[in-house]
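Taking the form predicted on its own, here's one chain by itself in structure tokens.
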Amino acid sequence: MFRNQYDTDVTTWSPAGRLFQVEYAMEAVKQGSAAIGLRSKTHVVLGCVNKANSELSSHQKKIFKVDDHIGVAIAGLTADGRVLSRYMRNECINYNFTYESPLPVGRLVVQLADKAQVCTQRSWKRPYGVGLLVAGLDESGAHLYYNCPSGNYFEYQAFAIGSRSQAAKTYLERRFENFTDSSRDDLVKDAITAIRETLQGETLKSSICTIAVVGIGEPFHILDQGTVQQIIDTFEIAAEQEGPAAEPDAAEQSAAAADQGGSTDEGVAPMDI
């Protein structure tokens, strides 16, 4: 990104039909720590990478509970995400007080998108520099939405945002067809695996990731570190067992191929081997 004469004001269009300050806000989302979300028919799982500024500081919270049936994961400017999550929480409280029923997820997402859009059309405001993955459950089922700083919103089966999120997207694209019928535990495992893809060589530990779940009969909550670490340890044990088991199988196959080759190669045309 570079400065030009059309990026001094969020309401100024460039000749190419672009709003540069909105694009800069979307770039801020790409620079934030990764966040992922995936859903089945009954559950939605959110995950994020915890990134601390230094070894002496704690990480900033990236997953927020909005209501018993809604939660959000953010990537980008954490302060903006905190303000928007509080706005969403107030909307849920007001709706519940007025109608005595939970706020539908889609309606809340539209209200959030409208709030973000206003900031792209007022010269005295700036766009929110944060992307939100909204996970929720209502009468129509489980939902996962992505709210963009531009005011757009999209519903996904699975999605990842933030830095190095492309690796997680690649993994999710390979697996998303199985998510619809997946169990809660399988979704959590896939979420942790997708987070591991974004680390690119860094060791995955429960201290550097957060997992949250919402589903039928299960209010939105964040899994404790002990539970997450147990799942990670299960991955490592399974990987270690698969490694040694594969080596004898390969040796047996090569030996069998050698035996067959010694007995059948004679008198066989090269094209038939």
Given for the second form:
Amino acid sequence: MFRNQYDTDVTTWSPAGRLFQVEYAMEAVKQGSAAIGLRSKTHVVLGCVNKANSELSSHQKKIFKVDDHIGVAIAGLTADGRVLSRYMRNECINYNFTYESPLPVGRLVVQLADKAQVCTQRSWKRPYGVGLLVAGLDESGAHLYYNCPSGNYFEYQAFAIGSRSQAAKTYLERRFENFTDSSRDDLVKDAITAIRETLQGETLKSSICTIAVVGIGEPFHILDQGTVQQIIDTFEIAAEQEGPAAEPDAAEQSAAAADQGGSTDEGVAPMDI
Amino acid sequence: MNFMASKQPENSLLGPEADSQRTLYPYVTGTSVVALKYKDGILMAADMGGSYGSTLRYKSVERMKSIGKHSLLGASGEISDFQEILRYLDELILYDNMWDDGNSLGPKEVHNYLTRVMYNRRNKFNPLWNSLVLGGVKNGQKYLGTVSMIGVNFEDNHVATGFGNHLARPILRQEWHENLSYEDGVRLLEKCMRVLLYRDRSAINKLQIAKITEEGTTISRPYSLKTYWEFSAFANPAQGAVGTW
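Now that the form predicted on its own has been shown, please provide the structure of the form predicted in complex with its partner chain.
To see the whole picture, the full complex is given below, headed by that same chain.
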């Protein structure tokens, strides 16, 4: 995308009928580290890649529990994601207090989308720079939704967002037809495999990924590292390829920088005349 | 300028509160509602009287209404407050339907919503002067609960409001059991309503019985109960107590 005279604020249309600020916000999602989700009839699994800035720091939290029956994985500006998670938790808790019943995930997703839309139509606001994969249950079973900064939302059988998500998407596209009837464990295995795809050869270990599950009869929870490592080992999912130690580090750093919102390579493209 | 505002002396310390209109006492009231769980759902009974103090002023008041697809609400107490509650619920169900997403509010959700409404009004010292009975069936699950005007709420296999608590509940405690047939349930409710008719001064002999099952709600046409007044003790009331009137 190139800079143009219609991209300064979100309340300016381009002649082609585009809102560039909104599209730029979607770019921010693509720069974040990968998050994937897949669902069967009864369970939904979320997974994400955790890249820490350096060996000294901890990694950013990208999967949030919203309620016993809803969880969310984010990609993009994690601060925006945290704020939206807080909003979602609030909505769930208020609904539960009034009706003593869990908020159907489909309704929460619409509320979230409407909230995002507001930011695309106010001159003093900016769109949220985060994509959310919302996993949850309602009366009709398990659901996976993707909420965009644009205010759109879509339901998916499986999806991946963030950097190098195309690799995961390709893997998921090959396998998604079987997901509806998958067992919970197979779903988790597929999620971990999809995460591996985004790592492009780097060794898959439980320290660089997070997996969370929600299902009918199973409240949303994040799997602990030990369990995840066990699954990786059991199914020998870890990539066989082993480059020299330097390579994985370099890959880690550039991806970590991406999380902060755009590496210096991207920069400002020449102005469109 | 509001000439109808309540008169306060100039040195009143009451401030803005004195102007507000709060419910202090009910005017047109309905008496007991009785309900029980049976094999296929919930049975609820209420008479059709609306009393204006000690006068039986209105005799065709429907005190039970169906709410959405899954619930049935019965009310005793101030009739105008019951109508207000129906308007709140109408709006609630409308918005629920507008989602059009396969999810719907069941009896449990409606009951809890009503509890919140009643309790919050009570906290503002402006209660909705009703005791409500909320019953329904959703996805095979039967639900029966009650909320009072101060927000006390609970669920049970059989509930009643007002005099029903004193006269009907003891009968139900003795004779209710799981999986009552429809006929047995109706018979049991009629037994309770008959006692209430004999002993509750605000009861009238014109009642409706409502049934809610997974399939839907039916509210019966109004009918009356047979009564018996030829008990020998009534023939000569002064027999055991000379001088009584």
